[in-house]
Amino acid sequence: MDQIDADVLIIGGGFGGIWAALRAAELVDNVVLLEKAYVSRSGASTISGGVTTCPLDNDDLSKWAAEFVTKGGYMCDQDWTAQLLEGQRERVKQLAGWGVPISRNDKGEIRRFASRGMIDVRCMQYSPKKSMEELRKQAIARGVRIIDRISVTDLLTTDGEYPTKGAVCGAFGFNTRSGECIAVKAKQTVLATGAMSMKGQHQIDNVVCDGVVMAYRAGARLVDLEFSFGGTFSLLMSKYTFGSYNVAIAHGAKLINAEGERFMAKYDPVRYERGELARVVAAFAKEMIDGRGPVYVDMRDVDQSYWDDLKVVQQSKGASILLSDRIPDPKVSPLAIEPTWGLWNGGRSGLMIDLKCRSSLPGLLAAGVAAKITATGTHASAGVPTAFSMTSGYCAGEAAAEMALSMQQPRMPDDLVAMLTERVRAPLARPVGKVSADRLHDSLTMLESSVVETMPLTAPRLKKMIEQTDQASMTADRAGAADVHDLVKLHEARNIAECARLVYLSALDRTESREQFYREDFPETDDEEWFCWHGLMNTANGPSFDRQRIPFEKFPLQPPRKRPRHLSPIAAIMRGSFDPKAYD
């Protein structure tokens, strides 16, 4: 068992954690930062698709602030909104400082295009593989002790109790390959972990449900997990990787189907591709049902801009494929495309954050996409969860610092890691049954099947789910685990089990249908009962529901008043009557 104190600790070590741990680096002296994996080579950001918001000097930041709150449905916290463009602007210049890859045109000037979804609003493309290892060193040189490889398991509450009545003050995990447990009591602890996601259904294997599961259990209050539902296209020849959609479409390529329709046209004649991701799965998925699939990424009409950036800035496991001899010249032949959907809120859901990053539980920050991006509401444009990462990584770093330096070192019950520590390694005295950690995790991702059958939800799909869960977590807590390796991947699937159930709870307690979230049962978007932010918190009851109304009157944006119930543009595109004027 190895205990220490921090000031501020971070967990987790992508763009929100390592951004975080810079900024408070310079406030307080003891930053500490956990790790599952080791910081710069592995998780979402370092094998992104290397697309962030890019807003310069020169841009009129209130055109995009309005854009992100309109395709966001009204759903913002539209001060978040500017503190994200504002921040953001900061993290590019320091990106370029550092010297990061970043694709620039002839006369050194940083390459932008259209972000997805968006008219005004830019991206621009770079290394998120050297940004990380740029972070990662400048975090050393602060100060920051980086522990790589530590599985962290709870949250440390100073009452002993979860839900609990007291604050967070640290956190408990162990070692991913030795085993050892590690308790990391502190002032203030910023939850980093990524997005939540089903392990095995994508890159990223390590980052799963971790944080929010964490918080929940705590009684932190999280919002708007129905929107937890999301997809890319990223499944190229039925087999390989496809890295870099956003990118590709930005520069040309288009969806077509069987026929060589560019269907997208029928759903949105001026952003076609380029539209809601959502959308465009959907759109994806009507093809699919009434028989002119399969779909390819015509590529053929790419700039070459886009081939040059794949070999400097890209560096992914899907530039490597278009570039490679393994499938036929892109440049030449459609390829087969499919899009993933299920499990991956993108920043649409999680916990429910202020404009300092306080989650509702005292001594608990959140950054990164464990939180609620209340900046852009439903909305998840192409560069938004790696600009809001960066930037409320920024901020969360210097709120937890600055609380900190007022702060004692919190105190907690003396039997608590104890406690924890035979909790947490209790599946390595139980016997290894028929049921292992893989196929618990096989188990789990059969809940996401075909987009066309995952994404209508109904009542008796979303109850029949819930029961998958439960015998999930049920399994998880009866299993044994045959090593540390199995260890981790068992405590995983428990997180998994957990979030599941709560974003599959949260569905069935949403009566309507609103982008990316669409309830077959009921189609139409009900503003009336639904224009909030959706709450959910543990109890000594159980799960807890609230609505929170989003205060409009402080707001410079006005949603259109008393709009009429109306088919949600999913609900509209499965049923054949998308008119795209009408959702403009």
The other form holds:
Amino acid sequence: MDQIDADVLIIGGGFGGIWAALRAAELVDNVVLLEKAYVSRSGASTISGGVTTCPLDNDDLSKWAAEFVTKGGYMCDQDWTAQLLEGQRERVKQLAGWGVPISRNDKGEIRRFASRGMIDVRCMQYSPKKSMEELRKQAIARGVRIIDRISVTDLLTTDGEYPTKGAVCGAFGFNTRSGECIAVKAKQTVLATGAMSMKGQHQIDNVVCDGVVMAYRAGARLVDLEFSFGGTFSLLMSKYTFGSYNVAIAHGAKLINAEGERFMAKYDPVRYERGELARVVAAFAKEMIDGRGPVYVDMRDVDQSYWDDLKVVQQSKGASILLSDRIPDPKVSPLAIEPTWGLWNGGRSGLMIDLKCRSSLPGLLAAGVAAKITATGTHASAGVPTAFSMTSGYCAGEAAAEMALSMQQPRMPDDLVAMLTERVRAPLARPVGKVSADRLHDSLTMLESSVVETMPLTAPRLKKMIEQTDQASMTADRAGAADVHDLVKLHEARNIAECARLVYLSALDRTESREQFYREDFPETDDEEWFCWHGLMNTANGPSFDRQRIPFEKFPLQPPRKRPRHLSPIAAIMRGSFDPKAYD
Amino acid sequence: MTEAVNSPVSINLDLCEGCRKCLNACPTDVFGFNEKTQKAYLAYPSDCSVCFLCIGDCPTGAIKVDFAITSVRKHSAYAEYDPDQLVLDPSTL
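Switch from the form predicted alone, shown above, to the form predicted together with the partner chain and output its structure.
Now the full complex is given, and it begins with the chain already shown.
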């Protein structure tokens, strides 16, 4: 057992965590970062397509903010919108200053382009792997103590209670190879554990739901969990990873149906495939349901810069199916593509944080997409999750360090670490039995199906899914682990089951449809009841929901007027009555 | 239901020089290290999620990762389609 003290503890070593560490280490001495894999070879920040929002010095950011807020249905904290854009301008400069590879034009300027969701906003292409390598180097140079291969299972609380009436004071976990437990007691803890997801969906199988669920157990307020359904066009010819849809469509890739029709023209005559992601996914499902599938990605007109950048990405990351000889040449033949759609929150839900990234629990902050991105509401702009991860990380590291400077090291009950050690390691003493951790993960992913079936939600379907998560949770609680590697996966399965249950409960509670959240049995958007942030907290009586009004009157941009109830965009697409003018 | 046991990853031990870079590269800990032979081995091959990070980091090209994902955890809307339908003949457009 390793027990250490820190001023600031950061959980997770992607963009959110590493930027938090960098900033905190400028202000306090003792910064510890725990990472389940290895910082720079882990998580969505490393595996992503490498697109991030790119504001530069001469841009009028009020126009960019307006795009985020209006396309986000005004469901925004507009102060966060401004903070995100101003912050990202600095993060881009910093990345460029460190020499991180960024795609540039003939003049050597950053080459900017419009990707998914963008009209005035622009993004850039950078090397995700190289940027994470540089960030690791910078963090070590500033004295951050990075401890790789730690699976964090629980937050520590000052009263040892879950939910706590006190504060968060660090975290507990174990080494994913040796099994040795570690407790880090900290004045402030930054949770930066990334997206909520299931294994097998997005090529980032170590990113699941650990952080959000442990924060929920400790009592942190989560919001908008029903918006955790998501995904993108990532599966090529039903078995290959496509790579970045966001980058491809920014350079001329189109979606066409089996009749050769560019069907997005019906839904978004301005942005086409770059339109709001959920609408494109719904349009895909509609084509399939109406018998015009498969849907193909047509890359015949993609510009040369795309293929040039792809070679660089391939060299850095290892491979791209598009440059392999395993498939017909995508420059010649359109190839069948499909979206995944399931548990993938990407910042549309998570811990509710303020401008300083503080959660509702004292001692706990959140950064990256473990937190809800209130800056963009329901809008899905391709570069935002990475941009938000960097800037929320920076802000969280700063706020955590500033609070830590005026604090003593907190105390916690003497027996808490021993209790957690016993509980966390208990599966190693149990026989593996019929249901292994792998089998549990298989059954959890079976909760979801192909996008055509997964997208429309109904009360009976959600209730059935909730029952299945209950069963999975019970199985996980009884299961044994063959070794430490299995123990990691077992805790992950337990977290996914609990997280999925909370997502489905939230979806059941929300009796409307809104942008990417689609209830077939409540197809209308209902601003009277649901123009709010939908909170969820763990209480002594179980999950408890609340609705927090969005205080739009204090922000620069006001919704035009109260809209009567109307079919949500996805509901309209599914019914064949979608009029793009009505949903602009 | 089938367990996700198919593995897309393999190591050519003749090429492996035992540098251990793959041990850091893999987010899901697929690789182990055999102290006796001083070479990497596939400790948990079924956990390969086809991210290709190991390919970029292996200095000798000893690791191969197949492009096809065979995991039961992926749900394709084209499961019932004929493979020929997954490529569109451009001359029909």
